[in-house]
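To begin, one chain is listed below as structure tokens, in the form predicted on its own.
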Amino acid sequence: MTNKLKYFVGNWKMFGDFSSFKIINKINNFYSQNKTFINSKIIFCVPNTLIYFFKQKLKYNSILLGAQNCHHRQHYGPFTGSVNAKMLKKTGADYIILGHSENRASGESDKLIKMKVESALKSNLTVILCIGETLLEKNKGKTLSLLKKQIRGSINKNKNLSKIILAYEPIWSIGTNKMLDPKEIQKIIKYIKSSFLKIFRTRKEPIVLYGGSVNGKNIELISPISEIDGFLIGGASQSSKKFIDIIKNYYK
């Protein structure tokens, strides 16, 4: 049984300033005025500098806000330039992206990501945990084993699993406009869900998002895949029109 609620998560990365709220506001107004999309949840993970400002400006609770990473320590300390999960929660964040391929490429290990996940959960943030393979790992047939390793290595079995969302992003697909065949995507999402159930001995399927060059055109190719519970959207989320087109075309 898949989740009926569909997630549309925008990852702004290093983009935006206070004036960029107009993008959020247009999407917020669109969402609030269209009951057709009532079963959608919209989340924007923006730079830390914008979370509090956007939170104060949002007139409705239609759009939720998240951060894009955090320090692994739960408490304050001598970590110049770092921000922990507790600080992000106080700014107004409800979600946080962790384990993104860009951060993994910079040296973040599963062990470090696990500490960040634990810290975020303790601060009552919902974690969007990114997993995915490189093109080399894909060509070597290591996709499934790697995803299972990332899931097992990044999540503590004793933690609140209901506060963890998985986001499958083939690294080779991010920003390239290349996408797996829909049947292959379906197979991988099914594997992620079944592996999660076995690893953590739970009966509740995880929420699994798909990411990697998602746009208003290719969303129609993958919208029939019922196993996908939503999408992690990068560059297209920096435009209100492109983001709204994704939602509209998904529900065509």
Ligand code: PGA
The other form holds:
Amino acid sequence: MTNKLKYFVGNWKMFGDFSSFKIINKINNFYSQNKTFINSKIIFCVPNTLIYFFKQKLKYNSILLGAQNCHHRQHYGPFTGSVNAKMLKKTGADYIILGHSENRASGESDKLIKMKVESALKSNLTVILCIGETLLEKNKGKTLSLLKKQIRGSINKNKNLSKIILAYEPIWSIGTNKMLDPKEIQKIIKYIKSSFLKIFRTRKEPIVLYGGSVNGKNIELISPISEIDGFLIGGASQSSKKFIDIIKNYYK
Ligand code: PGA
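Return the structure block for the form predicted in complex with the named molecule; the form predicted on its own was the one displayed.
Now the full complex is given, and it begins with the chain already shown.
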């Protein structure tokens, strides 16, 4: 339906072991055998324990891999249980999700996320920066101002902006099977893009993904919205069938 490159990003969260490669493999086979999807990029952000293993298996294929968070420090240090962006890059990740609402909910501030973004960019990872409002913030009419604050607060002005992808995910929509009205989504994505241009005084529009309960059915409601550059898919990315259905129905 469009020639513009579209992103389909799976966020596995805390899911999967080595045997879960079969999910990725099925999607990869489907992807490499279907020329229709040549204008799409598929990225799977998986647990750190799986990146290297999947990378070896995927060597000559097309799906790209990402991580889901990192420590903000660029160098080794006394941070038990932590992994930094450089280490993730070395395991084979090319992308990293940062600022996911599940991490923000456990105390990550814009300031901390900004340090993580810096560190990830230094390690040559492309950042998928999540922004989004709670239901309470939405009901108080604060969505737009909050999104602007998150963008401003999590990205350093002079940085490599082309390596930052934004992902708008209304928090109340994540894992709930509830989706924001498509007209609203369009309005908000447009707002995110124009705010980004203003804040960073750039002419290059950012890539903006949409996420929150995206599935094979509701994708048809949002596929006509050309402003959406792709999707961040949680639950439905844990099944090859559900993920493939999203892509198929998007291009229907
Ligand atoms: P969901 O998750 O698709 O299960 O709503 C999206 C996300 O958390 O990125």
